[in-house]
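First comes one chain, alone, set out as structure tokens in the form predicted on its own.
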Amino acid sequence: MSNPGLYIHVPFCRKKCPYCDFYSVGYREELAERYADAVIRNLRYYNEDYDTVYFGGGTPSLMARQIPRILDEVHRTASAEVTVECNPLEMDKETLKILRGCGVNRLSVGIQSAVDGELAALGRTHTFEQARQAVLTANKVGFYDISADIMIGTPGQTAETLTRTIGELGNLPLTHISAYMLKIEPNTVFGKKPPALPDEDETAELYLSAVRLLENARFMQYEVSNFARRGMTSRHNLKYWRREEYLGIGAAAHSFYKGKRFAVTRNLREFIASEHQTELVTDENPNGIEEKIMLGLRLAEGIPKELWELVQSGLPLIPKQYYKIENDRLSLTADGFLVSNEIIATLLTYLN
């Protein structure tokens, strides 16, 4: 049985993006460092060994200079992946070298679009340029496994926008490529005034072109949203899909561990106060053979047949197109992964 992953949430950022639901509030280097004395408490209370540990924000890369006695609390398995999420201008090469000699091996980059038209539409205060450098930076500092995230379906957007921003980025030393399609969340500024975006129809097919010219880049699809060079899959996000335990540190953070699920209030000052994080349980017993097919199916490699058998009654509601069942696995293609949770909907009904 492997270990478990460790993910640390890092409630700071300069700005907040008008699409952003993740918690956060405003950086203080003070407030920080109180954060960091939080979380490093947890980290003695649970004391567990981690094999992948990731750093998700907010803006993690702002506490570069916590987060190196952060990690010395980390019981890390040898080959442990550790991941920091990074904004594009946190990103000098005097931020990197802390980040790369306390032990980080992997960076993600919010890098949204090349286009820096686009980028403004979505509150990014970063120019293409500027992340491109970055990025380049990471590399001669030392990164060699750098992701980078792009968005899909936003104000502005064209296929030819799309088509150029995973050219741009095909050109940088990237493994991997994260490509999420924007959602209006209520309680955010574009909630509560929802900027023009493409309509559904061109949001689709926005999608499925980025599954074309990632695949063609040489960056294989190995979940919904998620595109690898080989070998190069996130191996902490495998964790959430595959079903494996990981334990969440920090407030508002989540976790599948010891077999339940459950959250920590999303109040940084709480978290900072206490001498153990609040556990709120979301599920105490979830359901396995239910959550294997929800979340198998999301990703490429998709569900064995003991599992699909469950569910097989199901199958014929399906329109073709949407799924393949090839070497024993069903899993569903570029079109089925667009309607996803409609498909695992009716599946699911039909569990036995």
Given for the second form:
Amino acid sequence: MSNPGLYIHVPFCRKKCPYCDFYSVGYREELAERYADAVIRNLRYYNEDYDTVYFGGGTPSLMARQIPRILDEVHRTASAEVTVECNPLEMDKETLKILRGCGVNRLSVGIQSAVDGELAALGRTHTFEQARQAVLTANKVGFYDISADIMIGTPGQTAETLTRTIGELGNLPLTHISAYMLKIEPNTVFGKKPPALPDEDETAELYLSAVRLLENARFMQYEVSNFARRGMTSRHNLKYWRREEYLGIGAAAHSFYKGKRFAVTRNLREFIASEHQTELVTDENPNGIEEKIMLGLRLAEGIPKELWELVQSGLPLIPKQYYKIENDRLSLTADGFLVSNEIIATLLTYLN
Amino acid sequence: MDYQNKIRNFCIIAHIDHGKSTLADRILEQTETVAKRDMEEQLLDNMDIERERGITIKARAVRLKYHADDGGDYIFNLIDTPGHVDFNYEVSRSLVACEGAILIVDASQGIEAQTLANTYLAVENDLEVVPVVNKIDLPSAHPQEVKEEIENVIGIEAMDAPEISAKMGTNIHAVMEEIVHKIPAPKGDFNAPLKALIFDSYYDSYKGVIVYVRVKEGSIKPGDKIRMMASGAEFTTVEVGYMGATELVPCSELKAGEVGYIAASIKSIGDTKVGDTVTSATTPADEPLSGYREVNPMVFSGIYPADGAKYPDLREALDKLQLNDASLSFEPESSVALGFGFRCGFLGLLHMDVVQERIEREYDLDIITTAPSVVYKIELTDGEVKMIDNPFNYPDTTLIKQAYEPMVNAHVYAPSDYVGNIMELCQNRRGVFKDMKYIDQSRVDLHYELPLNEIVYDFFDALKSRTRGYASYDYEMMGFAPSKLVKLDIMLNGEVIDALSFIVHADSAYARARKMAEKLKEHIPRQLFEIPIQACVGGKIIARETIKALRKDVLAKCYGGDITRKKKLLEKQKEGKKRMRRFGTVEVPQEAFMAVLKLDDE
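Switching conditions: you have the form predicted on its own, so give me the form predicted in complex with its partner chain.
Below is the whole assembly, all chains and molecules, this chain first.
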């Protein structure tokens, strides 16, 4: 059995993006210090060895000053992947040096778009030029594994602007791209006041062209929303989809650890105040087979025969262009990924 | 006969929400039949659904004692009547059990259609009608005008009618005294052969069927052999008694003029039909009381369990409901689309709603109901006549010589401002205008002949929406009239969905087909495959729509490994699928069936 992954949630932002429903509060240095103390207490409590570490948020780069002492406490394998999510505005040379110096070897940068008008519509406070410079600086400082987030189906986006965005990213020293379709969540600014968006069909077309453009730029799709240069897939992300264990530390962090799925409340003060975090079990004994099918079908590698045989009787209900069976593995095509919820729900009704 | 002088048998006639149940409660309090603390609000309407909808579905009765101002102790038998047109016949039987009726009219709203229909029914049956003007506590009350309206429209003396507020308990005493003085005492020879009118019955798991009767002539005691004159069934009386406010109270004998119950170990409610006459099996009466009628279901609908495995539970639920509801009929039916279920017959739309709701609520079953239809009479070319209550059995067009459909006489009562809207609606529903009368300066009675088929869908809703809720209507069956009918089939992905077949008038087939296809498109979610929807008559496609294939249904991101959230969404999606019916690769949600069922002209 390999080591578990470690996810550390950083619940701070300078400004909340209107589409985001991750847990975060306004940044204050004193609060960040106490938060780091609580994270360290928990690291000591679980006393585990990890082979991936992921600082997600919120805006983890806001805790660049605290990350070194946190990582000091993280027991990890020599080749561990250590990722920090960054906002382009916090990626100055000094900050990046701190991160690189303490063992961070991968960055995930929230670029979102190469079109400033689209960035503004998303409530992002940086320009594309700032994001571009940030990536170049990071590369200069010694980061060779950099991922960019982009969004599909955003207000005002067209096939043309998407092509431009992906073209710009292709010229940057990136190894990985996550392309997420914008989803309006109820408890967000967009949820309360929905912007005009491309419709379902337009978004579907944008997604398919993104897949095509990214693959042409040699970012190969390995998951519904994730693309990477050969050999540069995110090992931490893959743990989620391959149903490997990961421990989440921090307010609103999620874990799949020692066979259980659990979460921590979305409450910063409570997390800081407690000796170690309270595990709210969401699934005591998750059904491995169901989860492996559900998660595995999000991956380009798909699921092995021993799994898809269990739901084979549902396959006639899935249009042929949505899946393929190769080397005994069943996987979805890009068109299939687009309707994967419906496909997975249909197949799972045939389980047992 | 002396004992009869102190008996008053009466019912209360009122429109929905005009305060019948509230007044009944106040009368119960005044007679101290029920201690106030024991009283459940609105005792008479004791089914949940009745209370929610403010209507009485089944008749109830209660015996009360009243000490009057003249010093006498009176027995009041209050017989509650169903307030809806579907139960018109049952209302008429309850009325016949009484000598008088209290007519409650809302002081702010005046007379409504049902009130009027039931009041006419009471007058026809020689009941003394005692008007009462209720809700005088409302600021909008205009009791004087309402009294004039009662005099003008119904033609009964109303100037001295008590002005009450049942809600506040104002002036209830006056009503009690009116009952004593205005309503005649019952008559009837208690030495004559037994004639007791059945006006209600229900099934009790210990005593068998409890039959509510009004003894018209003769008497009945435990041990008497009795015969139901219409059904011919015979029983030995085990117990007789009267209806206390909270329980049955046994007594030694029921005599002419009295209202009470009979228990005779009767197993089936079908043997105790409302309107039938109970007589002695040893010394039977020569002829039954007049007015008995077989009640035939007029509206039909298929009821299917959403989960096919619940078929036995559905059967059990229907069996149990039928124990107390002889007018509910059902027989097993199977549909390619819906699996095994039952074809059920109802008196009318409300009856159908009530039964469906009770199945879902009291028996906790998810059901799918097919569009309501009526019974058609089909004369075949070989001379045979068939009654068709299921589109599935509709004969091939080439075999039909003439089709007939049931018609109703409908009266719509509404402010005269809405006459245009109502006429338009009735015309759209193939109505034939008969006449129009002014009830007073501002309100009219519109009389139309309408096909029953046209009012089994949402007629009342459409009427309400066109009259801002002011119209009321009532109807009675008229029999069958020749009609041009066709069977309309719906195909999804090329397969005929038999649960969506309709028999419709040829002239409305095209519009109906188009609307059904549109509604289905609106209510069937996009799926993995494209779904063609086609409506056809006799194999010819007359309307078509297409549901495009689903393009996007994916959760983009799993927040920091929050798999549980994704699983919950997936669970919900799977649950949703279970509630849908699958036809080939097409999944149809129940809402789609409902939407088609609720088609309107909007």
